[in-house]
Every structure is written in C-alpha cells, then in structure tokens.
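Next up: a single chain in structure tokens, the form predicted alone.
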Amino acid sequence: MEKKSKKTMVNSWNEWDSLKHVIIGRADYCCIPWPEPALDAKVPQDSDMKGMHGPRPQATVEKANEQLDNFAQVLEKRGIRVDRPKPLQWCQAIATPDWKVNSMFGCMPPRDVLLTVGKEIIEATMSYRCRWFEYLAYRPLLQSYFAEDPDMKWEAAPKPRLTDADYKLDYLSDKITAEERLKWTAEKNFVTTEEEPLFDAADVCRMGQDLFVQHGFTTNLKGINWLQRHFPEHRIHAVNFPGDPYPIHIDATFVPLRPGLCINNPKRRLPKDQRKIFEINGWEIVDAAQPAHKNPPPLCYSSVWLSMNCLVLDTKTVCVEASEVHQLEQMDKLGFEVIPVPFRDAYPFGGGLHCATADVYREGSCEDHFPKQLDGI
C-alpha cells in the first residue's frame, strides 16, 4: 500500500536547522527588465546588461532550468520535499494608477519574495516596480499550505505605491563615480527614500529570536520598522556593509552557517560597532573564501560573490556552487559535508543557491542565540 505523504507544516526560525521542505524557483519566461528608478541605480556601469531589456535568450532559460531541476533532484534524494512556483508570462506590461513598466522579472529567486519566520510566511513589499506582481507565482503554493496547515500564518506586507517619491531620481549608476558610490553607501545614502515601508525578504537573515536586516538599496528603515512592529517578540537589528557599492540582499555578504559561526564578504565587512553583538555572544565571523571567477556570467546583475551564496541543509551539510572551488575548500575545512551543485548558468536569473530557495519547513524551534544584547544595535 502506498504511503500517504505528510501534510504541509510551515516552520523555519533560522538558516541552519535541518531543512525538510523548500521552494525552488523556475527560469521560465524570465525577462531583463526595462529601465525604472529602482533598477537604473543598480546595474553596474560596466555591465553587459546596460541598455538591454526584454525576454532572456531561450537557450539560457533552458540551461538555467536544467540546473534548477538538478538542484531540486539533489535535495529530493536527501529526503527534502521540493515545491516549485507557477511561472507567469513575465514579458508583458504591467501598470497601477501611478506607473507602467513594459515587463516583469521572473520567479527564479523565491528568497527575495517570501520570508518564513516560524509558522508565518510573509510576501515582501518588493522595491522594483517590475517585481510588484511576482508573488502571484507563489500563490498556488501558499494557498495549499494554508489549507493543509491549520497553524500557518500568511501575511502580505503593505503593497507600496512605488511612485517617484520612493526613489532618489538622480541616483543613476552612469552619473556616479565609483568613489562617490562607495562614499554614499558608507553614509547610508541609498537610492530608496523613506516615503513608505520597503523590504525584500532576501535582506533578512534569520537567527532565531534575532533578525538581522540589511539597510540598503532594497530595504529602507521604514521597512525595518514595519518588521519590528510585525514581530514584537523578535529583536530586529539594522545592519549595513560599507564597501558594497550595490547593497542588494544580505546573502552574498553575510551568511550564518551554524550557531556561533558566520562567513562575511571580506570586501564588505560588518562594521565594528555592529560586530559587537556577535563578539559578546561568542560568535566567530570569518572572511569568506575568494570567488573562483573574476567576472559574473553573461547578462548577470549579481557580483562574483554569489560564490558564498550557499544553502545550509543542516549544521553539518551545505550546498555550494560546483565551480566555486575556494568556497568548497573553505566549507570542508570548517567541518561541513559539502555538496557541489552546478548552478552558474542559473546565476543571471536571480542569484545563487540560497537565492533560488525559500524555506517552508526546518526542524527546530525559536532559540535565543544572542542572550547578551547591546543598546541600539
């Protein structure tokens, strides 16, 4: 007699407890978005995507999907349940009463959209206009989880209007020198304003009772304040990383591997005052290994530091992109079973192995890993 599969349970408090159920994205119909205020500040001056927009080449979509499917199979063979979103036709114009853009983006990186904290899944606000409707690809899954798990909480953060008031319209990547950009980001002068709450889920690093949230291009202080009000039992810490000229999402900059251990991008180190809470609680922060590649793949927004965008399966096991030989070696030396996963062809569609996933269920409960707190940190 065939064994009936277990019903869904939503539960995930951190980035390292044993992973049992996850969403992995798809590359179908993905687009290079048309210009818009949020995007114009984030495409590097030397990017091969400057001035490009429209559907991605079908051959690249097929390569990305092949690697995403393989990633799903790797996890399924280890007993992890994998769900997939339902892609929309992303290459169509969308509009609200305030604005119109000529295409959307895609649904390869669910980590950007879905934030799981305990038994709740939140749909993030998103700060790109082209990503305003991205949550729709995940709605069939969320509806099924809500039906199957009576304890699941499901929340959509306030949808922002994303008018021009949300952006500094003079913050254009081809008008700012590299030195000016680094100075501005060090001063916490970002493209987004404080007009309304904005946050991407991928800016939130979950460590039990403490959530560390990157203040940068995709998450503003009002967004962090909304998270604090929404999670009053958690401690929310705003962090930033001087040295990052394009501060977009925390998971290629600062990655917890297990309780007491994080890797940090050596080009974007956590400032001394923000490191104190880790130090007084006995955490070790080590520099991530150097990337194996000097350049990102073609038509890729992200930096070479996707090398450290790994997926931790449990406190002893981690998935790392197969060609990132230095990161593979570092994880081995840190005592992990390392699973190499080819994924470089998927990078251009929204990021690395962590970006391409969203937790549904990890074993474990909400623990306090930072019992010693500092005022204002």
The other form holds:
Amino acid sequence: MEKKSKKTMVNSWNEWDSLKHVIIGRADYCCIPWPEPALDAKVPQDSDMKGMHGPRPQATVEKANEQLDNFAQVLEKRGIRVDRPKPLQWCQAIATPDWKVNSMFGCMPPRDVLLTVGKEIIEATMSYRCRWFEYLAYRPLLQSYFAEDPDMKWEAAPKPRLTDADYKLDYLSDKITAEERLKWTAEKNFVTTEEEPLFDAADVCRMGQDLFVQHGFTTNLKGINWLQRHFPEHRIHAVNFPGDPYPIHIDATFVPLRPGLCINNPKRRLPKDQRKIFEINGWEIVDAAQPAHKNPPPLCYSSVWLSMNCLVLDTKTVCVEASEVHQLEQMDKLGFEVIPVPFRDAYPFGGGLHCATADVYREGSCEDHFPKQLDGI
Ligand code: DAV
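Okay, that's the form predicted alone, but what's the structure of the form predicted together with delta-amino valeric acid?
First the chain shown before, then all remaining chains and molecules of the complex.
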C-alpha cells in the first residue's frame, strides 16, 4: 500500500488512465433544497421529491456515509489516495445581493463542482442557487494541493448572478407534458438561458485533448464557450442527447471506458452527426447495459441510469454498483476486471460512483485520441 504522505500532484487528462488520487464526497448535513427555478425543472412530476425540502433523514445520511466510506476503503486498499471534503451545515439559508434560498445541497458529488484538466482544478460556476457555495467544502483540499504542488493551477470560473434572467420560467409550469419536454430537450431548449456562462463540472467528459461537454439544463452554450476560451489548446465539443427529458450531467449518458470505447445510454443516443468524430477516429460506441432496477431509490434526483455511472480505475479495471447485475456483466464481457461497490444508499445524495468522486491524479499526459477533426465544434 502506498503511503498517504506521498507528494501531492495534480494531474488528470481523461477518465481512464491509472487513478492514484481522488476525492470522495460525504453525505453529512445533506439537504433537499427548497424550490428554485432550475430545480423545479429537474424534478419529474411523479417523483417522490416533489414538494419535499429540508434535512434528509439522519438514518439515510448514515447509510450513505457507510457506503461512501466503504468505497473509499476499496480504493485505498488498491493503493489509491482518497481525500474527503469538509461538509458545511448545508441546511442553512444563503443569500447574495440578488437572491436568497433557504438551504444549500451537500457535498456528496464532488464531480459536479470540480473539473480537473491536466494540472488545473476549476471550481465550476454551477447553475442552481442552492449549490452556489458548495465549493467551500473543497477549499481545505484545494488549499492543501495548491500548497503542496507548486505546479498546480487553481481556478474559479466566474461566479454567476443566477437571477431569474438565467432561467426560462415557462419550464416551471407543471403543465409541460412528457412529450413536450422531450421535444424541447431534443430542440436544445433547456431551462437555463444564455444570460451568462453556466456549467457544472459533471457535464464535461475528458478524453485528452478533446473535451466533450453536454449542453443541457446545467451547462449552457456560453459556459461551453468559456471553457473553450479557457482551454485554447483543447478542442471542446458541445454534445446533446435527445431522449433525455432532464439532461443534467453527462456521466449517466455517455461514458468512455478506455481509448476507443464508450458506452452510451440507449435511451439517450448521441445524434448521428455528433457520432462522426468518434467513427472517423475508430472509436466504438456501444449501448450501455439495461439498469437492474425499475426505479431509483427513494428521494433520489437521478434516474435508474446511474447504473452506468462507473468509475474507471485504469483501462482494465472498473468499479460498478454492486446490484447492477447487467452492467457488471457487460463490463466483464468488455474485458474489464470489475469491482462491485454497493452504492444505492448514496444515490439520493447526488449520484453514483463517478459523481461521488473527483480526480486529483491519474497517470499519463494529454494525448490526442481524435487526430481526425471535422469542421466546427
Ligand atoms: O440520469 O439522472 C444523473 C447524473 C447525476 N450527476 C440521470 C443523470
């Protein structure tokens, strides 16, 4: 086992190189936020989340923390250094000069907030008011990485105002039918406007020199444009996935497993024109296995497709949620050593095994996996 005292280095260019240092979230004090424009659009009409807000039951927090701690131990046993955020009391009101909300959210999914590209970690703008201060839970870690790694770059994307101008208020209507919603999302009509740059880090899929960014509820085109200007050496590709009525975060939709291979949610296929760049560079996109469950666990924002939200440890090893029998089997068939990790009790706190982590160090450097490029982004 490697010693924890090993020198800190920030470096991660993709989702598959050998993982050596990672952050895993915590469920403490996690809160179901009060209504706000972006959140209302995300919670399905028939969800048991509708009308709920306030602290999550303590018993569920403890069960989630048990699974998060166990996940940390599984990785530590394999020699991976694991750091944890410092939770705030999320169930307290926050305000800016423009708005006030009655609570925050939590720090279970660091993937949503922290974007590691090479030697740089960016705190994402976020797009929900309740998540505006979430970066604070990661500040002790970011300060220590900054102190310990002289080459680490630490950046905070411009904090958004998040006034009502950032949201399409007609998305709030309970009158939108499921078909209308699918039509709107297929037309790239999302709840967020183009008022200012917005992105959640979990909308970014890192594949070396190419970053594929989901345009959806939590990331707008200005946010994608900000990323392109911020990373002039990278090629940023805006992608979207018709078929997803609630498009937030790319990692239950499109997941690379190793160079040349991605799994794609069969209900949310990458459109033909956007597949081209993969095809001409010899990449294979296969349908992800069906989820093992018909419904998400109680009080969960995410869909059953957290089944494919796996954490790749290296190009031969992958962590998959332990009850997701079909996904486990698919990974095995694709040639992976599969590590089953029980995690369903943590799902309601913001996601699966990939969401619950943020990369600090993976071996390797920035490689070009898409040498043949098409015109435009
Ligand atoms: O399918 O509900 C979940 C993404 C969580 N970060 C979904 C997307």
